[in-house]
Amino acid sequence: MPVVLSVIGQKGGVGKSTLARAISVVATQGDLRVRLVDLDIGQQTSVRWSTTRASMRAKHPVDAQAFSSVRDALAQAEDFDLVVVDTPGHLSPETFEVARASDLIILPTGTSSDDLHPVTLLLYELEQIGIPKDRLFVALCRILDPKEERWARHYLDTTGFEALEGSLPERLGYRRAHNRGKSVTETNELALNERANQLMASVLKRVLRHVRRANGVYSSR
């Protein structure tokens, strides 16, 4: 069975199609098959991205397809090492299960009060549902400052919740490179994909050490 990363957003425009389609890309790139699940069914961004993507004849395509439901989506995924889901912009029912069929979760979130306040609600409520807390994951995202960074990591250092090493600035080259079909480690300007890897060198960081517990010590699922 391929390892379940889901990125989880209470809220639309916190970075959470930006991270799945990041992770997506940079697993990719160290040869490992990957598919990027949109349970986003309606709007199918991630989909139409990858087809974006495939037309502008990137080096390392993203397999993207669309389902309905996570158990779906899970059902034809034994071929692959890595799947990545990308959950719509809000809470629902679906959004549990797909928590619970997860072997990693990442939550996306700004920096603001009114960010940082909800998505640790949501992680007391996957707490609560049987979610160990060493699967969930906080990124920070649309950093506008550092001052700005070093208030959220103390502020989530309080409830006892981790967040990945690395952030996302906000900058209009992240979202040029989506136009074309990349990810944000795959902009025109050098600081920016350092600035991104880095963050993506700590999701990947998790899901090698997943894999080493679950081929070593336990199964997680």
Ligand SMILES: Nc1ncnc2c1ncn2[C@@H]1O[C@H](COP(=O)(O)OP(=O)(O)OP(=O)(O)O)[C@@H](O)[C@H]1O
Given for the second form:
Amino acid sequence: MPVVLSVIGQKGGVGKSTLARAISVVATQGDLRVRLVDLDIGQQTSVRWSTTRASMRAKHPVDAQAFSSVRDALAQAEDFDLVVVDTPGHLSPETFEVARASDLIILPTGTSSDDLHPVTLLLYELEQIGIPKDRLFVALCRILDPKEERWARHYLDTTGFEALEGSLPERLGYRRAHNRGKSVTETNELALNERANQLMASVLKRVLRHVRRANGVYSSR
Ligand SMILES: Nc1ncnc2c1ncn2[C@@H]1O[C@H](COP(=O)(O)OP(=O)(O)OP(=O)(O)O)[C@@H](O)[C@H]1O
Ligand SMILES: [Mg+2]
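Previous: the form predicted alone; requested now: the form predicted in complex with the named molecule:
Below: every chain and molecule of the assembly, starting with the one above.
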């Protein structure tokens, strides 16, 4: 069975599809067989992006498919090492099905209290339905101010949920990359790529731990 990583949240535009696409790219570059599942049937951001990526003949094409349920998606995923699930920007019973089916769950959020409050409530809700805390990770995205990021990390510390190392600043270069079928790790600006790669490295480290476990290779790291 593949490792399942989902990106969820109840707010639109926080960076779910951004992270789902970037994780898919770095895992593909790391020679994992990756499927990007787009559960946002209405927008299909990730599917459209992968079509653009293919038309631009990117070195590492990403296999993205739209599905109306995680169950259908996983029924067709046995040939993959990693399934990355991109979800719509609202909560539904399907969101909780996705969470139950996931080995790792990433919740992107901005750093204002308006963003952190709902994400914290969702984390508690996920914990209440039985999702182990060590599967839940917050990714700080669209950062405008380093001070606010520090404050957000402190806030999350007090909740006991884990914020991933690294973060994504708000930059035009990231949007431009998406328009060209690239991920936030593949912009035209080295500094932006490095910043995105730091966040992706912290995700990939956790993904690889699960992949090794799924393949029966145990590691203490
Ligand atoms: N760090 C960033 N800097 C600049 N633009 C960004 C950044 N992150 C995301 N964007 C842009 O913001 C828009 C929304 O991002 P994204 O599609 O990742 O959000 P989402 O959470 O998937 O939204 P939805 O809930 O509508 O699916 C996109 O145009 C994306 O390119
Ligand atoms: Mg999206």
